[in-house]
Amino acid sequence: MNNKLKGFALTALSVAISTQAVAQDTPQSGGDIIVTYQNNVATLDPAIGYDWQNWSMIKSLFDGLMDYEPGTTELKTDLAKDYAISEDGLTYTFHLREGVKFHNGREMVASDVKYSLERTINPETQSPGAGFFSSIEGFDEVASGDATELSGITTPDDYTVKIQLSAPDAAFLHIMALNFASVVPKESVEKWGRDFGKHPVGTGAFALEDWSLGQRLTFVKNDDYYRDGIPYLDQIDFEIGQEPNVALMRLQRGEVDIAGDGIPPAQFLQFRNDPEFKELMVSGNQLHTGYLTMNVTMPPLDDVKVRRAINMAINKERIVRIINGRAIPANQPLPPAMPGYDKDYEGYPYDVQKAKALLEEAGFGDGFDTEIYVMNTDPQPRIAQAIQQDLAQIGVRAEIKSLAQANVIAAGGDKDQAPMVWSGGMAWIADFPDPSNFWGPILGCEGAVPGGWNWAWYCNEELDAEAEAADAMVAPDQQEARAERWGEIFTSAMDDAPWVPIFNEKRFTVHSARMGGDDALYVDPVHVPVNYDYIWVK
């Protein structure tokens, strides 16, 4: 996977930092819940799975060096107990817990982490994360195949493990708190193979008892977990094949814990509205941005007259109440939970007279016809026909292309097909809390190329080198000046107005009332729905 696609773009993918005040309730040991989903598990092979669905389960069944603080974005360490960044932020020296144990119960080492980073990147192993490891030195010649090992990493002993990288990287330790840097035993991949997947064995708090494919998983708690306490669940049931409108009837009745595939955007305002199921509910902000892109190079919109201009005629909260409610309107790319969101940023207002003024100004007071694509799945032809119909009122005559998601992901692509894209349905996700995953692969020239994600095709070579700097500024104490350096890079890009951004999208769940932890239900900012290990049965 290249640096353009540090990202999976799917909406159904739930990334969300639980807004809920931590439960006052304590934790309580032992006890065992359901969770349903619809749809299988495709892989619970850490260097593979990339979907909201088994994110969550390979998250409990692995571990990796680093990870997050249950309800925030604050890195913590895991694996390593503690580590060290040199002055040029070229070398990351991380030293190991003793005494950790895989679930076949061999003790991981650093000769564990070094061979599981080197499968991740290995293309044998198709990994859509090996990308994200480009910085570490010798990641050319793995990802080619003209070398199996990482001339980067190097091992002294059993419990350092010394990363070197080819050029610094501020968010690499964000990067090293992915599950594809989660840490597997070299001789249960070589036993398994392909169907490791199947048979994952890790270090997690919870280990694989049973799959019955298509049917249901059970996970166990992993006595010898080196956390003291953690988890406090006996066992989890997940149970396959559940439509989501049953899964919640059954939640009703008692029969199911956590409905997984959260609530079905035509029942949300009944279970919102219902004082029952308010209490049950917990909402999260996704680190997640719904946006209309411009493309620059197609006539009129290489006008930015003409790109202001549509940034101020198209009503966003109408937009919201269109999804009941369920997102926020925004005034830049970065989401309000991703460091280097601007709070005192107003953006463009939504005034339809300024917004013919700007048109008449750029010789369109007459309008022009263009085209917006959007995914053919309720409810982005919905919001697409809200936003032709803003465009109107400003003589900008829009044709709906209401097309299948890779259609539409293949015409944004293409820099003469498009003149607009919606993403929802779509939309970028962030991979981990840091802005630079919002530049990049959507704003920034590497993904403005064939088949990129940047479908405004918008390349500020001064901005990204910008986005350079900001990244090389990898020491703790530059680290606020560094999200605040992001900031402007995202607001000077608004000057340029190649989006529009429309909505931040929150994420629902409801969960039975016997459910403890209502900060662990929603809590890591990538890709996380649930976090099994922190919640519990009152």
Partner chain sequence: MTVLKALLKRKTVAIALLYILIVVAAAIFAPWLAPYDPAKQFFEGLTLEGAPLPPNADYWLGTDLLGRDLLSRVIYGAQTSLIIGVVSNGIAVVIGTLVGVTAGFVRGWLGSVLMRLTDLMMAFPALLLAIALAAILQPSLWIVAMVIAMVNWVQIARVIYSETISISSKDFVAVERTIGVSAPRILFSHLLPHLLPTILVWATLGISTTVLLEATLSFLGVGVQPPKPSWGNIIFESQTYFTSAVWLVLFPGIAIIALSLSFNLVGDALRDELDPTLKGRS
Second form
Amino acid sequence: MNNKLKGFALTALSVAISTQAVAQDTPQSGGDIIVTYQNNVATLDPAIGYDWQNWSMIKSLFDGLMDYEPGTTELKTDLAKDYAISEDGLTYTFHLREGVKFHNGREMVASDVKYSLERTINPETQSPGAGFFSSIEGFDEVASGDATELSGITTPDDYTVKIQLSAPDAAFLHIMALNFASVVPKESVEKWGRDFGKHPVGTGAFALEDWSLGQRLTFVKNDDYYRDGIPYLDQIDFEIGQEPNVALMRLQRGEVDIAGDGIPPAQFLQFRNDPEFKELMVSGNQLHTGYLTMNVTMPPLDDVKVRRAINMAINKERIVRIINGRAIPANQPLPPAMPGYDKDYEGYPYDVQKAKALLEEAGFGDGFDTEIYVMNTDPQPRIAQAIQQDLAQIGVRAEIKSLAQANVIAAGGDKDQAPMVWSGGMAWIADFPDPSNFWGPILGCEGAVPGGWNWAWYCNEELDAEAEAADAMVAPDQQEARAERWGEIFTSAMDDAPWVPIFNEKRFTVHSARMGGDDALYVDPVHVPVNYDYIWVK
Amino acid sequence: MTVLKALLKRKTVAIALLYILIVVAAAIFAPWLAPYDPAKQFFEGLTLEGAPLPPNADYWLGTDLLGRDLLSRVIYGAQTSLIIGVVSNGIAVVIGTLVGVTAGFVRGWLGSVLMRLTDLMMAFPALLLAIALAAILQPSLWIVAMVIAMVNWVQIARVIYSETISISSKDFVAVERTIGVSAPRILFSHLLPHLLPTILVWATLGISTTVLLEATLSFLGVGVQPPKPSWGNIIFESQTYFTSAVWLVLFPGIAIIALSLSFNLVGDALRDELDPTLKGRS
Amino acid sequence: MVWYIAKRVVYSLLILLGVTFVTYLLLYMIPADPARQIAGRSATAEVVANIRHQLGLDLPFYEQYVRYLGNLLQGDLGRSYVQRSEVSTLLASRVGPTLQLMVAGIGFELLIGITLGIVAALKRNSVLDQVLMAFSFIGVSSPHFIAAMLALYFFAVYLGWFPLGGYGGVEHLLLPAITLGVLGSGWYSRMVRSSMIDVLHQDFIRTARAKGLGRARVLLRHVLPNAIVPVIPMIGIDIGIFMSGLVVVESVFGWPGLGQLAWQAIQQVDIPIIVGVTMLSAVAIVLGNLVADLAVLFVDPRIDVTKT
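Next block, the form predicted in complex with its partner chain, ref. the form predicted on its own:
First the chain shown before, then all remaining chains and molecules of the complex.
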């Protein structure tokens, strides 16, 4: 898990600022582009890669059974031609496309799908995504290393994959669209062993041609790609180790087509106020919420009145201003673009007087001493200081513990250590566009374990049962009702106030004037950060 | 006193001493000197878009990225720098002297173990060591002071060690040893008085190193915890913005460089005055 | 002589062993759990326990350390937890840029330091001398991050003479290298100045002058070579000081070297990389000192090795 996770975003559908009407909007084939990133690409192994810069690179090299319509969060089939779900929601049958070839020339068949999923779950792979597949039957045996084959996956013939779940999971199709479910050829994985990530072989729109470590990667078009006419580009050169400020200056000079890390804060205001560059700027909302956790097991935060008071004491508008308006204030855990978000929910108002009164009622009229843990890269310590000042208004004296990311995560996962954690830079951006991903790990009982991510240690068994019931609603016609049910779960949790939801971050990026394609592709909610398969050169 | 007079005769040193006095005064009288509370985040201290204000009539040195008064923060930052400078350098000097004297005068197995230890410490990249220590110990003002002392005693130990060896090998010490003067007596009546100038010089020069290391640790985010201002963490908090708000780096930067420079100048001049072998050389 | 060199080499190896032990111990005490980091945020407790076992993190400290040493002897530095690559590959890809910056930086240190030292010594006690010596003090009194940021601001942003950081051609290298050079030159210029003055006072120089040799000739042939001897061991010692500066300068200038790698690894508590970089720096420091000590033997035969 690292820094770049912050950006590992599912940006939402809405594209706020649009580029000027493009004269020619029919995509053209051909063209080479240059994309820059600051941080090194660690791996292109789909079972392992979990960073900002490699997420959509991997999506362009590999395919899974499911994917999303370009620029949206709408599911579509990918390597699967179609699928069927059983009545009870426990059996998924996927029929595969025929004639899809790996970059090594061999045809992709059902046994590859089975192998790939087993490989991700196998502890020897050390995949950070293994846990997503826990609903597949036989997961525990493979995850513990007792078995290497999943009893829940069968392949009746070369083009059919049947997956049996141990419990219904309405998000399962989303999970099959994750990078971790990408299909890989066994022979190449075995050939390269642990260095498969440096020599990726998939079925994707692009193939890796060249990689000079820490400096440059070259992707070339896969002429055999199963979708006709895709991708549009012939070649993409990724230049690594480029400071975002530098990348932006080079983009202004026309040397770079896409600044992969987006617009850094210092340049943001300058760009936004400059008519020339304003048009090249693209923004999208992310499925992100930044929040302050309050450990519900530690006095005095175990008193719901105290937690509600804190919810009322924080001036979210001002915090948004501190990060130059690159976010919108939040009042509930779910971000606005997530199904289930409750538009009508009002949340706790910013009301210092009421907050003080509540504290008084709880017996803390004189306030109390506490601690806020925060990750030590800008702007997180600044945001923590803004929260600290707001808390001081109601007499709560919070000391800031600004530590390396991994140490904050460790402190949050220890029941007796961190009374409050500011989640910025670490949590939470949805892995897939489904509300269940915002519950289990960070608000459900399953996350409230040592080393877990539920830093509020909030465990409400009633709501957990509700969540389970909602996830059993797998039929397509139940989806609206399911989303609503999820929405209620989150707003009910807010009655217990384990968090102060602070804001939902937006993403801002920029591309050169010669780049074509819908703006949404440049802030793609799933192919983060950019959907390379569908962009083109004018 | 004569030393002080000699120091004051040099113009650069006099200016350096004056600056140190100013910083000390700023640290002591910060509550009266600072125009605002250094932790107070002013609503009007930021533009509506959230950008910091450049120096102006209300905020003489401008504001930082949270809308706090930079001047007040720089004044209070003097406290942090001086506390760290005095405390952690003090500890480093004590440890360094103890180790150096033990190894050079007492010798024996303890002495050689200590010298091996200093060789080991010398092989570490100092900054990496300090960062690693700060990461384990969860930084606070006092922890940072300890960490810096742990890294900085080594050099002093080496200097004191070689100085001790050279004094102990002088004839008068040898004579006293042969006529049976006790070791503690030699230590206190000869060794320490002769070491004193060296210790004084290194104590002064060390403050400079210490101040720089504190600033660097704070700049890397593993130093003094916010909202306590330190000249280093003011710059840390502004780094993403410095190309458009250079005052946030310039003012605390000048303050650090000037303080470190002053201690270096004074230390160097002290060495010239106190070390007889150097006298009249330049 | 051979005996002396062998003794020094063995002692250097022991020091390196000590460095691995201390580094490993420090990192063992860090609260963050590497297995958790690898397992990701969706992991079940079982997956984490399994990974911990695979990495040997469930073993007691001494066993982990002995294991690490065993691998180290076979040239295996382990695999990065976060970057999932061989530490040796990662280090190798970073050594080039760092060496480039180091050579250029130390080059500038020497160039600036020695030149200023000579000028100051020749113009001893003049105003120029005082100005130069004050300048050398400003250099050593400036923290690298401030100097780097201000240099970046004035020369790259304000004047636009250099690119705004990054890695690539000579134009990228110059600004960070000069910054390091100016900051580090102070010790050299002071040292060269005082050793020059020493040498100028010595008899053989007076003799040479008396023999009617030209001033420039005496300087070049007799004074300089002798005045520069103390600079050589200084370079060895300087490598350690220089490393600390590199961590900061590389991260400010976005230079893809070891310093940047180390800093990122520290942020992510990527222990194998931190140990690897520390080891490599320690090797450089120890080697620097060793070579410097040995070099002095050859340059200056007056030193008696039997005494040390």
